[in-house]
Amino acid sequence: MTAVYPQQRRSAVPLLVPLLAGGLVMVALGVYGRLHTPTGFAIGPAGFSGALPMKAWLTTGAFVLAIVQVVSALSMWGKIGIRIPAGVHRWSGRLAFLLSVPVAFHCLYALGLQYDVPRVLVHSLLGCFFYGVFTAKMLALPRRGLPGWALPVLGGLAFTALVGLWLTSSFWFFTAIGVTL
């Protein structure tokens, strides 16, 4: 006779602190971006002809690495037939985040949160949302007892926000200005 064990229910309670922290990051970035007086300049774009090409290319790099994140996550969860080492997922995420930091710094410090042009408003809000959901995902990673949907949903939201950021910045730049360094 085999024993039947009830399935262990996983609670969403461990998500409360990461979600609250992510929400605070999102709001803090938005408030800072709106209240800070934009300087028009934040960092020197080493190797690039200007700040816009730098931001477009770094965001494109982060976007490509985000695609690697999705494929490697699907591999880790056994959803695709190829096996990608977990290190690829970790390092592509780290590199994507590192590429996004100078872009976010320049956007917040030099430009602030803008709302006069719809594309720029969506971009500003997506930037705040991306860092908020990224914070929540990073804080949720080490927590035990999370529902099985939590990390894929947070990762999917981060990916979706990054795609939106790329479309409202890099894609716009490459199609409106041109492909330049």
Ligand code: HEM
Given for the second form:
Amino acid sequence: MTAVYPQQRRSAVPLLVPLLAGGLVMVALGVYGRLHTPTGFAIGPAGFSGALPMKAWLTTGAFVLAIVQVVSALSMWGKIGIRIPAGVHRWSGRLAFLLSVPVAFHCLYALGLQYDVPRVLVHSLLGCFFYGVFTAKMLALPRRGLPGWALPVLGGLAFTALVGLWLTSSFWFFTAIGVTL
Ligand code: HEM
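Switching from the form predicted alone: structure of the form predicted in complex with this ligand?
After this comes the whole thing, all chains and molecules, with the earlier chain placed first.
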């Protein structure tokens, strides 16, 4: 006799609080980025020749880990033929986030949210959006009864934001300034 468990009712309601919190984080970073007087300095270059190359390489590290995230997520959902342990997805996500923090701290504290150049405006907005989506995904993860599309969509948005951040910063730096340490 197999036990029949009632079908878990799925609705978007459990998503409301994570989305609200994510939205608040995004707006708070944007408001801080505009109201705070940029200091021009935040953290030492840690062995790099300056803050810019340090940020460009840390962001590239986060970008590569984000690709590992997507491939390991596709494996978790059985979309690709290779089996990658779920721990790879978890740890690549944590490391990508950790690598982004000193970079974003420098961006917000030393530079602020700038909108004089379209590349920098898009970059600044994507930076706030990235942390908003990341917050929403982390808060949604433990919730039960989420719609099946919720985590893939939040994960996909976080990845897209990080790709956009890399293109509007590291890729620009490596092509405009050069591939330097
Ligand atoms: C949280 C909101 C963020 C704001 C407001 C912001 C803003 C900025 C600004 C104004 C610059 C200078 C752009 C220039 O003049 O060239 C910059 C540079 C940079 N940012 Fe951000 N950023 C944010 C988040 C991030 C994040 C999350 C990353 C990486 C994960 C990142 C990576 C970089 C890198 C690598 C540079 C140096 C290359 C460059 O100058 O474009 N930023 N950021």
